[in-house]
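Read the single chain below, which is given as structure tokens and is the form predicted alone.
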Amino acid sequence: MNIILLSGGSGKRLWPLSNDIRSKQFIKIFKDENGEYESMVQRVYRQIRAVDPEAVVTIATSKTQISSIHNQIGEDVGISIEPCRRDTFPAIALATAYLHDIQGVPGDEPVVVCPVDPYVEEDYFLALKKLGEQAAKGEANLVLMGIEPTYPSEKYGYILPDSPEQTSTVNTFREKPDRETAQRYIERGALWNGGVFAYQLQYVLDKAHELIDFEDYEDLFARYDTVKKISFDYAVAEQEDKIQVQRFAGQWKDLGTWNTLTEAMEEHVVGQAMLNETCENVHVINELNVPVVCMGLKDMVVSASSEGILVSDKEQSSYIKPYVDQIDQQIMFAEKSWGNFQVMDVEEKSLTIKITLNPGNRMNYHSHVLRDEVWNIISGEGTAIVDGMEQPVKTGDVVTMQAGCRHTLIAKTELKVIEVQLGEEISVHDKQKFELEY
């Protein structure tokens, strides 16, 4: 199975967790079988891999997201990198160029598409196997996951097919509706549009190639920021007389929003907290190294991180994006492919920044114009290069780094390290990469 997954997003609905560069799907708040947080790209991931080893997973996604994918997931998934943002259609037609040109897969191959982040179960990814299957067969240019509504949803687009069978030719779709609208929609027995379908991959090159001036992915990929933002839906799938649909009658959940993100949570605390007997469904996640109690609250969402803290009624968290917009501060948590680094002190010429590095991990090797940095081993072993010149590091180890030095380091175990940097002018686009000499 080809498989491609759409990570896009910035995430700021799942604020305070989710940033610009670390959107919802990398959240860990979901138990593997062995007791451990995992996140929703973690989890889609492990379940893909569970019922089809030998899928090949495309992931299409912005280049502030493949130190989460790397961090999370390995390095031994396909990454689809869209210079910026510009909707599904040519996030889908970059991908399927990256799948035919860069990893050789034929014209004739089914490809299927979804989103990363669904909260589903193991027969999900059968039904992609299926869909998958049935656009192998050529019977129509695309086929569909139509996801079997549980209520009138105000949020979903709606397929409308020609018969209540399990494979059926699709009438019309209709746009996200009202609810009474909806309701009727359902009555006449319509599916939720969940943004899952099934093409050959010749179909959409070729629609790539009709709808946009480009000769291969290579080519596509510099003039990306030039193409028009479209969605898949509009683009294509509306456009498409030969199209079938393929009922889908399991969980399904779209986790957009607090709401639906505390509903499939396991717990009711992530992280450091305690509830009197008077709340009553309540969930609380806590990044913070704090504790958080909470009394008497009543379908609430609190949740902490370096970047904020929110207390809402759960429906009402729907409504966080335009406040979120207001807020305009620096990225205080990151996740890269080496580990993952917090900010814990802002000030006008100096910040301190907590780093921990994964065993057998390293940082760039790079320098700063505009500034000094000290390094302060917390816990570990490692090596620190400075200027090409090597030392072993420990817990307890300092090391300093005039402005212009090249640096890195290299973990043996786990690292954890203080950073301080100082300078007149602290800027996260004052860095300059480099090879390292051997």
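Residue numbers count along the first chain shown, from 1. Model, not experiment: these values are computed from the prediction. In this text, the rigid core denotes the largest set of C-alpha atoms whose superposition between the two forms falls within 1.5 Å. What changes on going to the form predicted in complex with another copy of the chain:
- In a rigid-core overlay of the protein, M389 has its C-alpha displaced by at least 2 Å between the two forms.
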The other form holds:
There are 2 protein chains.
Amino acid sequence: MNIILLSGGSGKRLWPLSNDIRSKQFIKIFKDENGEYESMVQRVYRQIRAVDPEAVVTIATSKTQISSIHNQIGEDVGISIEPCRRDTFPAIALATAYLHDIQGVPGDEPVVVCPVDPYVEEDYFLALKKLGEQAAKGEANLVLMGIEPTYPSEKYGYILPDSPEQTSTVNTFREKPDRETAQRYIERGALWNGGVFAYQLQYVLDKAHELIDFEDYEDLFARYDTVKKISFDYAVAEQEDKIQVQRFAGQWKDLGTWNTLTEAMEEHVVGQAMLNETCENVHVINELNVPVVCMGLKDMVVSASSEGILVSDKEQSSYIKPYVDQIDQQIMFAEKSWGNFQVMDVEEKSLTIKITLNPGNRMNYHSHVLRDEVWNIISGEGTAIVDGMEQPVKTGDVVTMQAGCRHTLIAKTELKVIEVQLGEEISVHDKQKFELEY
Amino acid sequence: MNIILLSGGSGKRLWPLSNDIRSKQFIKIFKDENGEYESMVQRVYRQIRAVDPEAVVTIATSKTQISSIHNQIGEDVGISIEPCRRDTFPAIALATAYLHDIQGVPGDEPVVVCPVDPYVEEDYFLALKKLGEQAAKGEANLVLMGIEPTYPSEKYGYILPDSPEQTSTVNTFREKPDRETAQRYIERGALWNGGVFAYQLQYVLDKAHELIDFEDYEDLFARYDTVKKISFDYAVAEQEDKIQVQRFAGQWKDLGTWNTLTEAMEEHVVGQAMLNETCENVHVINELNVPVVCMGLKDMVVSASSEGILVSDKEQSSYIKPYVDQIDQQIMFAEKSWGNFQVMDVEEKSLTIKITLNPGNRMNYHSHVLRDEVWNIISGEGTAIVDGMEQPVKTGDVVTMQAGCRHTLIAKTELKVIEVQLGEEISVHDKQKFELEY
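Starting from the form predicted alone, produce the coordinates for the form predicted in complex with another copy of the chain.
First the chain shown before, then all remaining chains and molecules of the complex.
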């Protein structure tokens, strides 16, 4: 099975756990079979591998997520990098060209596309496999998954099939109806459109060439920012006559808000928290290393991270976006390909951060124009390179760097560092990268 | 006016703002006339000075509060240090002996005793003055303040006067009655006992010698830990026949729990917070430098500090103590005589703290057996002394100290420092202090 996972933008609907650089799909709040916490991406990837160990998985995403993806699921996954966000049709066209030109997938092979963040069980991935098998038959150009509705939702698009069979041709599509209309659709056998479908590779490649002027993957990548924003549903699915839908009746949850996310959590508490006996239907997700104490709460979610604290009625939690959009502060935590960093202290002319470098990893070789830096190694062993001079570093060592000097740290074991930045103007943009042979 | 302010123990009823070393009376959550935040201690002290600029104020407290008291209200205040906690009678006896032996207050001068944490207006301090004037007359040995009850509280002790006059002799005392009984007392003219009273100094000094075997202040201080725990009410007030009560009908609030504390707050929010329009009767006190977002809350208090986060229904907030008592963690923030420190990062073999030294102040000259330390000066100017060697320090300087070496920092301007502690065992008890002539 060739599967393209669409890994969407950042979004702040799950603030303070998601922010401009950490998307909800990377938050570790689910438990795997071993009782370890895993993220949506990790869960979905593990489930795909369980159903099809040979699956060729490609994640269509932006550059900012690459580090998190490799950190969380390793290197054994293709990544189709969108140079900028251009909605789902260009993203799927690019990933399809990537599969064809880079991965060498032939035009007649089926490809399944699905979002990276549904909360589902393994039967869902078995259904994806069948979707691919149906596409391989060539009866239709496009085979959609239709999810059996559990209530007349106003949030989803509906697919109206021609028949109640397991596999049916599609009669028409309807976008987010009101409740009453949704109820009528459901009575007529309508299904939710979860943005999941399969096709033979060549079909979408041809559509791409029809709608976008490009030569091959490299060319499409290069001119991506000039491509018109358009959704796959609008550009392709709704225009296609040879289109089928397969019913899926298993568990499917869309974890877009705190309200729906907490419903999928196996435990009421992740992190340090105490709830007294008068609390009812309360979820706490606490990433800080100090406790949260809850007294007399009902139907609430409390979430704390180094970005901030959310205390919300579950129902109301769907409306946080405009509030969170007003928050204009420094990114306080980020996962990187080499590890992570956390802001510890912000002063007018200094910034103190904690850096964790994973074993064998290194940061870029770089310099700053406007700030000096000091590394305090608090644990681990590695090598510091400052202006080309190599020196071993270990717990307790201090390395000082003047503005302008080139520097990097290479971790032998896990390396933890308190970095103190000092300057008149401290900005993430003040960074020049250099090549380093090491 | 001689006034003894009883500054009680730490208590965790206002966690996470109060902890083992920060008492509620030092939390800055009220606004003074200039719109600056002030604490209970600051508010009460300012109000006393407004009513009587010449008042001789003595604070009876434990050693741990001295730094905070001097930081918040300066040096122009006497402090009677209780070597350990021994309830109110020994504390008042010690403070009275301190006034007599150390401050030279004659035996016939009136002394007024009151807790440091009532939330009151200036009329309360005018009433204290009258209490002292009444005691000076010598009609009674003890003159109590009786607070006009506003509801039949089960939390307070009641004073039953002989008459409804402004000043009356006391008939009897009643401890925390049930609601119905309280209602009956009130109908008979009973008053709340707020622990406020006045006497001529010699009276309590004589009582002290009667009940405790000691020579003078120094001697009582030295043997304080052997003194029996007993309350002033029980040891003195309830035994005294020549006793009067003066009515007080002004504002008086006892700010012992989050519920009562938030009632006294002029503003709903202290610190960074956003409340959506569906929030009702919500108070947020946020000492962190990241925002709290509240959605759809009702009758709640949210409080965040580097110690932790409380999210509580206001009613339920009275019951936090047993929960908070279970929290066994490092002190994360402390005010000291020289400034303050905040824990930023805790690892197995390192601890990173931020130290702020007030201008002209210094930490103790000290050493550690089991840990090395590094100072990263992030702002200000001062002097570092390491093993007797003096060196000027300024922003950007780094000072490293091996275990065993003696060191101190002296602030010329406000000095901010990131201190990294490294060692197999890091403990606040690993500290040897030395004399330093500077």
